[in-house]
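In structure tokens, the next block holds one chain alone, the form predicted alone.
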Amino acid sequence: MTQDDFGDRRARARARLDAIDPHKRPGGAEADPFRRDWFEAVYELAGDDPAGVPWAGLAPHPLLAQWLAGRSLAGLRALDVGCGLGDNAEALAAAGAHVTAFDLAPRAIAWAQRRFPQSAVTWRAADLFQPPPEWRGAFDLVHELYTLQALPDALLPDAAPALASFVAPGGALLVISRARDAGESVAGPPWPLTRAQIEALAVDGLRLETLEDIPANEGLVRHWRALFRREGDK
């Protein structure tokens, strides 16, 4: 396989998420509000072929690998939001923490579990809105990459709280997001998110400890990078 072959089918499959996403429909958005239907179409449609699957690098994102370098998370307990096919919770894991991951789509946990059968990480399925309880103020570290910007506008005030939720005393949420201009219209989704967006997520106890603005370079287009800290003794 080349990676110009690996290129041609996501671009194929875009086009055919595209296809049934309604949320790239006029008017589309109020038969799947939260997005459910389509994530789970995503890894249905995928079958076995990553290139299936938009966001899935295969990698950790260089974004979040650049943050880990150097860094221990020795003895942290770490969420991993929209795990995907786990590399990011890979690499969260590497650097020492005890991680938990969740994604929504059950299909996309088994197939993380099927690449990384020696994980130590702990996968499971489950609903940024309507979390398993145990989790509130359980996590050191919240790792949060591009669900953000899948979900519609009107979802993002439901979605500060939820991810604030997980964060224990003294511990901290991180967020890297596409990011895009206040007024920039954008043909989503993705909806990269605005900086009032991404400052919006200090709620709940959360306060913003750096915002880094990371221009366009070789493969990788604007992004934020967001380090939000919550106070108190670990």
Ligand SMILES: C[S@@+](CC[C@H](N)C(=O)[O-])C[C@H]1O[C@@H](n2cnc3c(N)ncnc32)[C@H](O)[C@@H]1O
The other form holds:
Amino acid sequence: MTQDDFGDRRARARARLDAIDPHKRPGGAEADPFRRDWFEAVYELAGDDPAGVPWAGLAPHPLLAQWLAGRSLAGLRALDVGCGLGDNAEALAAAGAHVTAFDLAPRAIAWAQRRFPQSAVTWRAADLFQPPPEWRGAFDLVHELYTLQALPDALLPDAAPALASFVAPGGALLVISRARDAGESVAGPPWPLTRAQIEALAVDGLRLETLEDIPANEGLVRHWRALFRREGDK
Ligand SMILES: C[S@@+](CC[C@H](N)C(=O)[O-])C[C@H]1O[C@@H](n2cnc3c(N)ncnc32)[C@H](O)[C@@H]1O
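Having gone through the form predicted alone, I am curious about the other one (the form predicted together with the ligand); can you provide its structure?
Okay, now the whole complex, with that chain kicking things off.
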């Protein structure tokens, strides 16, 4: 299989997925406000071809890999939110964390398990907006990459307390997302986040510790990388 084949299949998949995207047709957003049916359809239609999953890079995201470089997460309890095919969860585990990774789509979870059969990651099908109660305050590092930007703006005020709820005292939330300026029009999905949307994730005892505005470079568009912390002893 060549890269061109992969690129062609991905382009065809994008067109197929755009055609059924609830936010690209009248009444669709009301019918599927959380986009759950669409996310499920992505993995179902992809079968076992990762080209069919538009965000599947089949490697840890470079901005996560860079953040992890030289950093040990030994012994930390980490949660990967909306883990997709699992590469970022595996990178967190390789850095020493005890990782739980979850996705709304059971097919994504089954696929991640097939891809990483020796994995130490605990894989779970779960919904960010209805998480298992035992996850409250249970993680030293919560990692979110590209799930918020895949959700309509209207869901972000509910996503923020959901993410914050997972963070243990002394723990952190790491968010990596595409960036846009306030007022910049965008024809999502994805819907890159504004600075204000990132800052609005500092809720329920989380404080914004660092916010990097990472300019477009080496094939990557502009991104935010934000670290939030909850006061307290680990
Ligand atoms: C854009 S993808 C990013 C996947 C992964 N983080 C990555 O970077 O490869 C967003 C993922 O979030 C999942 N997702 C969407 N809504 C969710 C929800 N409410 N709870 C949990 N996962 C969700 C989707 O199924 C999808 O796998």
